[in-house]
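Taking the form predicted together with its partner chain, here's one chain by itself in structure tokens.
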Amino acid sequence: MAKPSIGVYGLTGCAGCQLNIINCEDELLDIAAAVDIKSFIMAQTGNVECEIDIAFVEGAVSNEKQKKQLLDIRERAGLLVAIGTCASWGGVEAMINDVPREVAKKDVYGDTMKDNPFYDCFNPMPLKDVVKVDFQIVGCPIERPQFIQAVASLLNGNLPLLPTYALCTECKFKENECLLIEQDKFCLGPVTKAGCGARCPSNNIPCEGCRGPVFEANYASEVEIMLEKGYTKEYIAQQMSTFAGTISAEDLGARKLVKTDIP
């Protein structure tokens, strides 16, 4: 039987998490071992742009030739996995979604991008928002022992098992001072996805929420923490927004949970 095919492939983001595979040096083998790698431009010579079983992208969606690429992926990929924040919940790339994009585009390049068609963008958002993604390995970046996990659950037909509960949770297995309740700190971890094994809190820095919301995060709940706090509304709506910027204000003051399908 031949080896199940997989591809690699960067949008709008860091390379961070593409990097993060290639990363994965006491593995790579193993995983050439396992699977065909067709494409993987960061990685490699040669690439063919045909079927394959697993398509594993990174980044925002954040012009037409993207948008058209990833329709094409998902067209040849039986699975297709979003790999890191980007890709997931918009990333930073998506943190002034608020903002008109051409006043962002002014603002930022002036008259430089006059007739210059690398400009031509629009707010970068999750995949979701234009193909059926069909499981999410978050993180900004990705852990690699949970990339390696995916494959390996992948390969036999499962989807892999990664934490949905927030990161509180982990936290606590780490039995950290919980810096919002004893330090009043601005921290996401209730609101934000485990899996990084609390890596921040651990060390005394506030979750920032990079790994993007919980399955279904209580936004309402974290801001009214938060204003009694002391934290102002622009402030929260700031933090809030830094890698999860697709969620609207709108979404992220209601006394509604942001829900996501994708496990």
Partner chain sequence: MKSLRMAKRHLPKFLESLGKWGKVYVPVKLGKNSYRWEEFDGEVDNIALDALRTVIPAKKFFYKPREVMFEYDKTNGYTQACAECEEDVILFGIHSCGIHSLETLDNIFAGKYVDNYYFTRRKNITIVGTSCMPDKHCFCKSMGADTVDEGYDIFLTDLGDDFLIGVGSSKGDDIVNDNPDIYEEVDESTTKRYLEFRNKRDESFELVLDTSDLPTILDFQYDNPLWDELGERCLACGSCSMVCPTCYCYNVDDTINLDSETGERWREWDCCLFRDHALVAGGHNFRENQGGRLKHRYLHKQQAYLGDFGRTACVGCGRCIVACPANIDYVECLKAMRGEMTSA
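Moving on from the form predicted together with its partner chain, please list the structure of the form predicted alone.
For this one, just the chain is written down, with no partner chains and no other molecules.
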């Protein structure tokens, strides 16, 4: 029986999610033995771009070349899995920015970008804005155990069951003191998807929301608490958009959170 074929691809991002796949170490040989890796430029040579069963794609889409590449991957793949916050929500590069992209490009690169296709980019988008995404493994970067679990589930013909609740739940499991309520720190745990084991709050560092939003989060309550703590509307909106600037009402099951939405 033929092994399932996979490809691992990277668009605009830091490649940290791909690196974490390579860093699976003890399990990596088992994964490699269970699948036929057709393409993984970061890890091997002799890559072949052909029809595959599963495509794992990291990074946001930020130019026409990447858009065409993603469309090609989608056409060749049976399942397409977005890995990481950039692929799932746009990531840091898609955060809300008051400076128009064309102005920023001119200020940074000046006349060097004139007629240079390298600078032919647009506002980064998550994969789902371009193609159908069958599943997301969120994180910045992804958690290695979750990737291994996802691969195991997919090899068995099932979609992975990963956490869908808020990170605060993991803090409660660990009996952590609430940094938001007890210490007045700006913590996005109540509106961020769990799965990291509350790594930052467990070390007295507030959650910055790097795993992206949890569905149907109570954003209104979070904002109300932040305002009571003395944070400004502008600061709240900026921080909430750091890793998920492309967040939509459909994604949240609520209104899109932008500055004008904050009471």
